[in-house]
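Presented below, as structure tokens, is a lone chain in the form predicted alone.
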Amino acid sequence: MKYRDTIYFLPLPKKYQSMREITVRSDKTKSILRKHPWVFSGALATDIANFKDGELVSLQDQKENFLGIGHFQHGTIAVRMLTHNKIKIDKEFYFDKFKNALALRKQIGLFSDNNSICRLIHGEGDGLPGLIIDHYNQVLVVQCHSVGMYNSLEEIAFALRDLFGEDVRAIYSKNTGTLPSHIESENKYLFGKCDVPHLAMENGINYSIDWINGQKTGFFIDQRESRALLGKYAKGQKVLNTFCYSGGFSLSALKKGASEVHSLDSSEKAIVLTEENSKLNKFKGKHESIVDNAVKFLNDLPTTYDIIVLDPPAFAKHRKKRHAAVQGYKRLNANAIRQIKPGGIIFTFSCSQVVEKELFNHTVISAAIEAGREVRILEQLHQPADHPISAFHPEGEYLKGLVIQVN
């Protein structure tokens, strides 16, 4: 390859030589045929125990036919399917799949002079589960969320090389915290270098980039086309931004005219970040940054808002954590809504995979009526199309959002 020579790589595990078959149940079979990424270890006929993390698998039924191939792993979901088909999975594999992205990333303008942050692959959505992939000008941050994705970051990274060429500075491999503990993972450059913290732009703003220090990739690309949507409402109105982290949501209020924009996190980080962002773009009208737990605050609001943010992490990982994650999302959802100035808007989301966009709904509407407000519903939200849901994967739609009016 003409780069080898240029890329760095992390010390990789021991690559699998051959693959080996998995028999999969044939009351169990229905789900693989219609293409869903995920087989559950309960729909294994084989015995499985001496199977090694993150190697490639070929599933058949129990009539020898073939399924496909996956990467296994140990846990509930025991196979992430990469195909359906009988093809080798390699470097060209992974470079087919990221110029696919790649074209659709290009055709909705997120390579433009105004942008130059997006998400290249978004897992199960790009075919690719356990991957994921940030693009912030010229640098790509890789995040691998299965073993099997792990094992294959040479792959990934000759394949990203070959894709970008020149338009490629640094690609950095950030998976500390989404492997299963007994894997030894590493945050490195696997390409070339940049320092810290890097400037992008989203939607003509430019932001401070911290892809090693910073939460999740260094950024929370998937409310960009939200972010935007609030800058229409924003005009002439004092907003609050609560869980703010880098400011985005603040921003965009200033940038389209908003008067004056009150950025809210418990995180003084969070909040040194946002001044700093805001510094960079110098947009006109007047910006504040509080330090404090948003409930708290929301409940005994010192003035009003024209406008409230509510753009929490997620109140639940897990099933059984939904409930308390509900009745969190009503709380906070009550407070803003019994606070708002008559007229106000409120921009609320979930990114709880585990709460369905109708219980959230549900949710705000009970809220509502706790807090004895007239509601209406302006706009439904939901992840942009840099984080594609799969037809066959409809888990894969996290993000939902309401903006509402109170009177």
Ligand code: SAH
The other form holds:
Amino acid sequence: MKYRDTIYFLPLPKKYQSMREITVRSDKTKSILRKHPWVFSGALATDIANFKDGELVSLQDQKENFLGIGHFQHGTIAVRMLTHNKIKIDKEFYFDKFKNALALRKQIGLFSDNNSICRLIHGEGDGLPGLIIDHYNQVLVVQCHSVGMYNSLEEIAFALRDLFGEDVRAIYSKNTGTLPSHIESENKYLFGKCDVPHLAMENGINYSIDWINGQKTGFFIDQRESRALLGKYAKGQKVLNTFCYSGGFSLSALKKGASEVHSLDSSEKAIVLTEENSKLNKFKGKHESIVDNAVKFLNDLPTTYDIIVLDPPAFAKHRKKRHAAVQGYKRLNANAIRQIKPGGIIFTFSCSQVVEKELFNHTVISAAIEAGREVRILEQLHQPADHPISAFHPEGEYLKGLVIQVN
Ligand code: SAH
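I have the form predicted alone already, so could you send the form predicted together with the named molecule?
Following is the full complex, with the preceding chain placed first.
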């Protein structure tokens, strides 16, 4: 008898007993058995009309074999899987996931004297679909992308407090715009309180973080490694950092001796943050901030830059927008390639999940052909290890980039 069959006959935990069951069509169980974390509505044989958004459900196949437990939500993705085993989804469940996630981040040095910023939980990549938790120097910012996670915030907050103990000053829940519009959600402290902006450090650079008024949870943590890499190329160089947000790339270049850095963003708030962060660190090189549309700026770009960073927001959130997005990336890259100084370096990125790595590389190559210059690929970049991708969920890969040299 297999282990799975053995536990099948054990008395079920109370919480599991009260869970409603959903049956999955026999031709659709394969991907669940392969541990893909999403179950699409078309895979369900049960009438789900009276199921509630956020409800914990138990899945079974048409022969009543147990498949797993997940959060139900009306929509294309009907169930986000939490486990394929018969276990209780409670505070201990979250505690174990958080403990494993924290151990990995500690192992790679993200809780150290020169780094106090990292992503603690990256949704499916950490086995918790719909949940994001970012860490900023003893403050945890939680963002729910599913109603099930939103409903579990109390257990999540208790588990985080148990795990971090004295090492957490505040836990803030930020859910504006991340849940279906009919769900009433609020942004609030789940534990403690901490004034914003709050000081935290990435790779030895100080940042002022504002999770209340800032974009996302307050900082773009996923570019940590690429910022550090930019530092290696930056000594004595004149750098243009477009789509700069709070200036991460700019400060990394200045720290490593860039002679001059121009930071550009269309958001005035972002530029205020960049200026604040620049003052905070007092690096030697010249720094100037520009509020402007980067697409327009790049159309008419001076030919004086040695390094250009292109890190736009996701141009395509859906497959339907992919073609237009590719055209957008191509135009940005072609303009930068055409105008950069001979021997210049471009750090170019896409965070659109629907524009895959190969397509992005191809787009940059097309831009190089259009610009008519010699281009070499020096480095291929991707999201860092605190944004892991489950091997069973390739859709979790979203950030890709290239470092190219133009002659
Ligand atoms: N590189 C940044 C993160 C970029 S996020 C970092 O390291 O932190 C994308 C940024 O692009 C946001 O700050 C947003 O305000 C800005 N943005 C969006 N559209 C823009 C446009 N057309 N021109 C300039 N900036 C834009």
